[in-house]
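First comes one chain, alone, set out as structure tokens in the form predicted alone.
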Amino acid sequence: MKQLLANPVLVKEIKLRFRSLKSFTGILFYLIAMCIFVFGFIMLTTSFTGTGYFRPEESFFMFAMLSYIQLGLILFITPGLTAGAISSEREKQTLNILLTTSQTSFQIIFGKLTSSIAFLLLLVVAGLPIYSLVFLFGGVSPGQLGIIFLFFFLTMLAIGGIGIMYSTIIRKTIVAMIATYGTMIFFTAVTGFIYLVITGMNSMAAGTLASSPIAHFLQVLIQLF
């Protein structure tokens, strides 16, 4: 493990990515957008109800909306970070030089993928103070937040692995990016359709609109594999 973390490719990619002004500008605008959504949601909800306070059901709905926003962000950004990891080296004609070093192919791919996942984790963790507003109003447990963040991490690994695979197989970065986005959209649409079908069947059988744990499990399982 220590040898993997001491990977020169990983160190170089992390330094370049985390020292870039563009990366932190993107995080700043992302947090500003999240804050606008949260405070706008609170103002609209309290204005419509006329009570001046949040109910637990409203707080949980805000938590769900924040989770969907972050999931959409992960689905949108991850292919862009990973689909050009290897193909861009080939286009810049630096891949052959990289392969002549003492680094193995696994170490090169591991370094590229880990640096991208680390930036995405920073993006998700940066939104934790906004999530703390949900705990202020109640309705959400820390366990639910942990499950959501675990799902985010597994989604990053799955889509990031697909992006690295296409980046290795396809020579052109733009083609690899299109293939990654296409695969991601396909898996998202298929898992969403399966979720709706199973939830609909469950609600018809029970007579109420209830969310089925089996639907959630199949959605996560198919999206990962």
Given for the second form:
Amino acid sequence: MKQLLANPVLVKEIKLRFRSLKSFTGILFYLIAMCIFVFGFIMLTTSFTGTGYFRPEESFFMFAMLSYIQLGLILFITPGLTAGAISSEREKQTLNILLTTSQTSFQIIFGKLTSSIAFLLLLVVAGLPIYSLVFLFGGVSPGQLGIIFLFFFLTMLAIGGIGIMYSTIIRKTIVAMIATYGTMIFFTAVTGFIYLVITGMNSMAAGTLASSPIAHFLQVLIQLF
Amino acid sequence: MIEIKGLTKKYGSFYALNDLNLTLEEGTVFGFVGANGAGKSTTFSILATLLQPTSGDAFVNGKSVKTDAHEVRKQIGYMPDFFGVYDQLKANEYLDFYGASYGISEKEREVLIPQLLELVNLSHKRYDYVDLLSRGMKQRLCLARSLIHDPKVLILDEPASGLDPRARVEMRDILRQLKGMGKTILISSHILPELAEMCDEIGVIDGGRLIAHGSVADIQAQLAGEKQITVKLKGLLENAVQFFEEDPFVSKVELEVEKNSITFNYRGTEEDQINLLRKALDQSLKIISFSETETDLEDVFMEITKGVK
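Would you mind giving the form predicted in complex with its partner chain, to go alongside the form predicted alone above?
And the full complex, kicking off with our chain again.
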């Protein structure tokens, strides 16, 4: 493990990433966006109820929304970080030199993927203090938070892996990026839509239409055709 | 030692390399001469394990580039014709990264890097960002990078291209030092006279085929067996023209009245050449000088590649 983490590509990528102001401004804007959401949500909820306190169900809702925002962010940033990992080396004409060193292709790819995921993890960890506000109001267990973070990590790994794959097989970064975003959208929106369709159909079969708008939509479609 | 056996690289029906055979002994400085697209970079890319040949094989110190690529990489230092550098990385960090990539320990790297920067005269640029260095400095840094793991073989693809005369001279001096270290160096260049100075052997490649191989002198001798001779005289130029035109080994006699000289192509042996001079003196021709014109490598290259398709 120690040998894997002493990967020269990983060390170099992390060093270069944190020399760039972009990384820090990225984290800053991300945290600002999260703060606006959390504090806005708390302010609105307390003002509307007029009670001045937060109910546990509301706290869970805030946690769910925060998690969706963070998931959306991971889905949006991961292709950007990984789809250019290898192709940009090719474009910068540094790949040939790298390939003639003693590093194996696995080491190079591992270094690239790990450095991107490390940055994303930093982003998620940087948002933890904002997440911790949820604990102030109760309604969410640390176990749930752990599960959601594990889910984030697996999502990063999967989308990051796809990004690196496209970056390796496609010569141009821009094309690799489009392909990665396309695949990411397929895996999230399209599969999400299919899931909703299946759920809707199941609801129809069970005769409980009222709970799902998709079921209504499907029913309209069936009546039309 | 480098052995290239029947190396062929095909792209569709196009032969980038066609049955290339070459053997280089350890410590040889080999110059690869050829026009653009002749197959120099393809050969170097195969030797650097970046390209797989369609057929044939190449061996670096007995290790095959096809089956022992990892071992070959440890023995070669490769400098491509075009290369980039990473932004926001300092010169010493650049070398440190590649040193780590070759599995050199941190302690060794700390000793090696200042020595390499010293070798390529970049010690004063140690903490400068590599993307801000001049072209010549980047070339030298890349050369230092290719030396970091102390390879036995150096493959340098056009190391002097795009450099100004001063940077070229500096690069040449470094290469001379490396030659002195006993490295086997394969170098390609368009600046052909530079190769003549540095190389023990030269290979001329055209259309993917090695059409000439040997020492610079050998290759020059292959020049269709002809040499150019210039004779400077005092007076009697017309008589001299007539005299040389009558010799069976002489052709293309040209008279330059302003310079009082006659130039002709000569295909006889050295003995014939001595006899010709003796006869000319017997004819009372007032010869000031009688000399072979130095044929430079560019002439050789143009002559050898003439008509090769």
